[in-house]
Structure formats: C-alpha cells, structure tokens
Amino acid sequence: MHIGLVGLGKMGGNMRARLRNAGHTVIGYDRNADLSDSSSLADMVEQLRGLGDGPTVVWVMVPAGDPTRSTIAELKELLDEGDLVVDGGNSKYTDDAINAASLGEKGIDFVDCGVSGGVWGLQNGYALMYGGTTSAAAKVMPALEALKPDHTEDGLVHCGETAGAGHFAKMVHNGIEYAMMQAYAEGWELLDKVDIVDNVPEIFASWRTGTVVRSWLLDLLVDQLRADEHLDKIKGYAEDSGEGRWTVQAAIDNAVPMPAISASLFARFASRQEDDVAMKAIAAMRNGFGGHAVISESEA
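Which coordinates fit this single chain in the form predicted alone?
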C-alpha cells in the first residue's frame, strides 16, 4: 500500500523502514529535512495522491498533545472524504473522540493506534492496539500487518469500535509497565544493599529462565547491570510519559483500585526531589512525640 508517515524520530523512522522492508511505499514528513521525504504535509499528501486512486492514508507519529492536535487539524484541510488519519502516538484517549469528530466533518476516517516496541520494533515488530471502526481500520490493515511481530497471531488487536479504545489499552499497558519496573527496581535495591548475597547481576539473569517473573524488561535490566553492576553511572531520576498519570486518573474516574500502579507513579515523582520534603514533616513529628533526633539543613 501507499502511506504517509508524519514524524520520523526513533519510532517513526524505524516504522518507515519496516514498512518499506515489507514492500510498502512510504512518503515520510519530518521537520528535520535530513530525515524527510517531503518538504511539507501538503507536499507529502500531493505525492501520495500521485501514486494511486485509493484513499490517502496518513499515519501520525508525533508527540502527544498540541503537536498531534495541530498536525491532525492541518491534515483535515489537506485530505478528502474517504481518506484516513491514523494517530499512532501516545495521545490521551480522550483526544481521539475530538479528533475523530473533527475529521468526520469532512468524511475523513480516523483510527487511533497504541504502539509498543520502542527502538527494537524494526527488528522484532510492534505490538499494535487500535481503535475505530472496522471499515476505517481496513484501509490501513496492510500496514498494521507489516508492523506487527512476525510468525505470531498476537501483537495486533482491535480494541473497540469507539475512537480512543486503542490508546486506552496502550495507556493501561504503560501503567502496568510502570509497576513492573518499580518492582524490579525495588528488588534490585534490596539485593544490592545487603551483604548476604553476591553477584546480583547474575541473580537477575537466573530469573530469566523458568521463573514466573521473566520478561523483556528483566532482560534489559540484566544487560544494564552487567555493564554497571551498581548503576553508579545513572542518576536515580525518572520522568513519566504521562500515560501513568492518565491510567491512575482513569482508575479514579471508574473507582478501580490501583495501589501498585499509583505507587509506582508517585515513586517517579519522588525521584525528582533533591530533598524529600514530606520527610521533613515526618522527622518533625517523630521529634515531637519521641524526641527522635532531626538533621538540620546545615548538617545535611
């Protein structure tokens, strides 16, 4: 098939390569002219129209929020009835209904697609979670089939007919990812701290075969620990992409208890504090009821 791809960074660039390797024609656009196959969104759409008579399909892989919203708004003015926009970025699922309705005013179809696979997707394929009507998804199905992992029926799922279903599923996926990483991290910290065990990297490596905690995340952690056993070269600071926050908010909205995922999100917030502000109050209370010593700022 012929497809436009907007955003050719680490994910988008590898997706373009995987699609081309599968025999599809990809016209990419990126603000970085060195990466781009076209000079503008308008030029990309014009090139796509010159390739065939079918609907024009454009896949958007830009940062969530305003960059995605503005890109889709511009595509709305460039595309025609029957064309399709796929949002494959990490957009909040609530944005999808708005974008779908806006594009629908011109008869342009919309599919939202959560994409997981990171920088390894080119080699291993991507897990794809898409939402939208079956008829809209059919227009991009050859690309979805090319991007999914090879030699398996898994990795590609229609999450629902409602716009936002795919991004909602990907949001929950990322929330689970937060909790899994937090559990591995806490276990590593304890093992690394005690004197009773030796060779922590190989302990983690031994868990990769035959145990119930084996995973790709564990494989990645083992690689890092073997290169830097105590992770001395890495600062204990972690950002969040936003999807962990959205997952917790959705849990609150739906009264679903999520103690592990919410705790893993708050742990990332704590990592950004040079001083644990809340612990000042705890230290003050301990001093008040038990006379426990406090450390002054000048002593810290």
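Alternate state requested, the form predicted in complex with another copy of the chain (shown: the form predicted alone):
Excluded here are partners and other molecules; the one chain stands alone.
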C-alpha cells in the first residue's frame, strides 16, 4: 500500500524501513530534512495522491500532546473525506476521542494504535494495539500486517471500535510493565542485601528456565546483573512516562483498586527526589514529640 509517515526518528525511521522491506511505498515527513522524503506535510500528501487512487493514509509517529495535536490539525486541512489518519504515538486515550471527532467533521477516518517494540521492532516486528472502526482499520491493514511480528498471530489486536481503545490497551500494558519491573526490583534488593545469599545474578539467571517468574524482563535484568553484580554503576533513578500515570488515573476514574501499579509509580516519583519530601514532615512531627528518643527504639 501507499502510506505517509510523519515523524522519522529512531522509531519512525525503523518503521519506515520495515514497511518498505515488506514492499510498501512510504512517503515520510520529518522536520529534519535529512530524514525526510518530502518537504512538508502538504508535499507528502500530494506525493501520496500522485501514487494512485483510493484513500490517502497517514501514520503520525510524533510525541504525544501538542506535537501530535498540531500535526493532526494540519492533516485535517490537507486530507479529504474517506482518508485516514493513524496516531501511532503514545497519545493519551482521551486525546483520541477529540482528534477523531475533529477529523470526523471532514469525514476523515481515525485509528489510534499503541506500538511496542523499541529498537528490536525493525527486525522482530512491533506489537500493535489499535482502536477504531473495522472499516477504518481496513484501510491501513496491509501496513499493520507488515509492522507486526512475522509467523505469529500475536502482536496485532483490534482493541475496540471506539477511538482510544488502542492507546488505552497500550497504556495498561505499560502500567503492568511498571509493576512487573517493581516486582523484580524489590526481590533483587532483598536478595542483594542479605548476607545469607550469594551469587544473586546467577540466581536470577537460573530462573529463566522452569520457573513461574520467567519473562523477557527477567532476561534483560540478568544481562544487566551479570555486567554489574550490585548495579553499582547505575543510579537509582527512574523516569516515568505518561502512560503509567494515566493508567492509575484511569483506574481511579473507574474505581479499580490498583495498589501494585500505583506503588510502582510512586516508587519512581520518590527516586527522583533529592531529599525525601514527605519524610521532612514525618521528621518534623517526630521533632515535635520531643521525647521520642527517650527510650531507645521507641516512638513516644
């Protein structure tokens, strides 16, 4: 198929390559002219139209928030009824309803697609979770089939007819990921700290076969532990993406208890504080006790 691709960074660039490897025609656009196949979004759309009849399909792969919103607003001006915009970035699911409604004013279809895969995607394929109508998705299906992993039915799923369903599923995927990582991290901290246990990297390595906790994340952790047994070279600091936050906020909106995922998110927040802020208030109250240290080990 013919497809426009906006955003040719490492992720978008690899996706372009994978699509071309599968025989599709990709006209990319990026603000960086060195990466771009077109001089502007308008030029990209014009080139796509020159390639033949049928709906024009544009895949947007730019950062969530304003960049995605402004790109889609511009595409709304350029595209016509029956064309399709796919948001393959990490947009919040609530943005999708807004974007879909805006494009819908001109009869332009919209599909949202959560994409997982990182640097391995080019070779191994991407896991794709998409939302939107079946008829809209059909317009981009050849590209979805090309991007997904080969030789499996996994890696491509229609999450619902409603705009945002795909990003919602990807968001929850990331929330789950947070708590899985936290699970290994807590277990590792305990094993690394106690005197009774040695050989912690090899313990984790041994778990890769025959245990309940085997996973791809475990494989990653083993590689890191073998390179730096006590992770001395790594700062205990973790960013969080919007998706972890949105997952917990969506859980709260829906009265879903989410103690482990929220704990994982809060642990990341705390890791980024130079001094532990809430503990200042705890310490202040303890100062207020005055006598809290009167008996050793006693609070009051």
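Numbering follows the first chain given and starts at 1. Just so it is clear, the structure is predicted and the values come from calculations on it, not from any experiment. Basically, rigid core = biggest C-alpha set you can superpose within 1.5 Å across the two forms.
Engineer: Taking the rigid core as the reference frame, tell me whether residue 22 has a CA displacement of 2 angstroms or more between the two forms.
Structural biologist: No; residue 22 is a residue whose C-alpha shifts by less than 2 Å between the two forms when the cores are overlaid.
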